[in-house]
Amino acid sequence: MALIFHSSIKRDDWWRAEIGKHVPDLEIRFYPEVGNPDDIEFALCFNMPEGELAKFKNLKAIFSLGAGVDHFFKDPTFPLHIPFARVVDDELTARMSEYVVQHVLNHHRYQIEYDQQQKDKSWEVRHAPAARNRKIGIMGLGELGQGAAQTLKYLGFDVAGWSRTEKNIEGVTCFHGGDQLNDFLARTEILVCLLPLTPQTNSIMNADLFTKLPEGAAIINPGRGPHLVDDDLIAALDSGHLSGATLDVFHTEPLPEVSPLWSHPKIRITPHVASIAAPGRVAELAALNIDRARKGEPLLNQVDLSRGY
């Protein structure tokens, strides 16, 4: 029995140990280094080359080393037929409550503009409301989006949150379904977006979306690059429609060099940072779900293949 392991980022000493701590009779393989791949009955990857997934015949379960799940399906050949697992984890989830906080902090208290200020030696003091009073509003109310609403209210702030399906959280409005999506933007001043990437949420962050919030709205994106349509960001940017914008989220990444996202001076960029697995628990996650594929029982935090999250 074996475990295909794909990572861009090199440890395989490392990985090798930490899974063997719980699953010590189980080989594990480091792609390219396939082997036989009928040995192959667990994969544990991301972004893992088109096509690959598919040549493993005795494959039994794939694990995603993230929360996000849309890489796998872009590949035409994923064996859909196969439990599939993602990240689901209080760690996630708390390191992106921080990066919301922090980054609607800056919005909230006009950190994009303070930033130029000191750069043209300019003096201007702004007075931010107090928080009650500055209304926020998240997309995608999954694990990631519950965690930072909850987060944002304990802090004080006018939370909503917009879903697919209904929801009920405490101390934050929800809104749900496309009939409610514009009364959640009309009162969201700056705007996170969390939502898993589907056919449905490809592209939602447009000129359309950008024109339904209020003017002088902010837009942090942590979520996955092809939410937003960039041109569209930078025209409702340059037209003063939209405030600021802080994304760690690209279509393409790295960000090309070439990209007008580096210097327009109302955009923060950070290089997809918001929130990464801790690889220790990756692993304990991934040999607990050996052990319930083992057993035939379904995976912990298993993939709804109808809603692709």
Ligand code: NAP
The other form holds:
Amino acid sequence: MALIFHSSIKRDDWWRAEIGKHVPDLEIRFYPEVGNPDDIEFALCFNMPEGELAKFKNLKAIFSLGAGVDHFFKDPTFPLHIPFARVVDDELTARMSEYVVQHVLNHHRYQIEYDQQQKDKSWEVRHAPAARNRKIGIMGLGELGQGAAQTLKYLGFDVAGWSRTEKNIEGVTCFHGGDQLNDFLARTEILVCLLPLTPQTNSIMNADLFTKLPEGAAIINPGRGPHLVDDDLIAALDSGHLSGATLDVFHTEPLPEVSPLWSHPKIRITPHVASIAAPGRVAELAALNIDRARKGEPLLNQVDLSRGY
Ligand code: NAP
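Please supply the coordinates for the form predicted in complex with the named molecule, as a counterpart to the form predicted on its own shown previously.
In what comes next, the whole complex appears, and the chain from above leads the way.
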């Protein structure tokens, strides 16, 4: 029996070694070299081409190479009856917290404005409030959102979060559900999106949401590209209502050269690198779940299909 592997990052030898360390008895095949599809017992993948997973009749489990699973649900033939797990990992959470802190500090300390001032050779001092007077809002209080909230709290920021269900997190002002979204936004000066992409969260950062943020607010999006309506962001930046944005994820990746996001003076871009799961950790998690699937036990970090994340 075999495991099929697919990733857009082509480092086959590296992955073979990592997976082989943990599951030496399992043959690893790299998509599109599938061989006999009936041999495929497990799939470890990200952005698998549509229709492919449904061809594996003997699949016992599917593992996402990352924390997000929206890319699987784009495939109308995705085999919903097969146990399906995502990556939840301390290191992945810590890396995301680093990213969020790095860019919150950039906005908090006016780095985007100072970058422009350097280009203009302009010496203008801006006074950042103390962290305790800076209100950060995190949309999504799951594994990554809570990790970022705790780290920002440790730095002294005034942190709030918004989730689907009610949360009680010491030192974090918690909001939940559609009814509390406006109150959460009204107090948010730097908005961080760490939501999963679902039909409910698609395009959530749009013109209407921006008007509910205070004047001068900034946004950071390491969630998913379709959370954001790009044209609405550009309009809100150009009108001066928003002061800046840091984007890690995009509707189309790599971000096309023609995108106006690239050259907007108030936008900072990173190439979907906020937090990438380390192969060793992913392989270790996959090995634990392979063992569980073979014993017929529920998977660790199994995706709740009824919620879609
Ligand atoms: P998670 O543990 O599933 O947490 C998701 C959070 O979002 C939960 O708090 C959930 O609320 C909330 N949520 C979901 N739908 C909502 C809705 N309709 N309204 C309000 N809140 C809602 O996910 P995670 O592990 O933190 O990951 C979050 C996302 O980060 C991933 O899905 C992925 O897209 C993205 N990501 C990006 C990178 C990168 O490098 N850029 C890396 C990893 C992950 P409840 O707590 O009430 O369920």
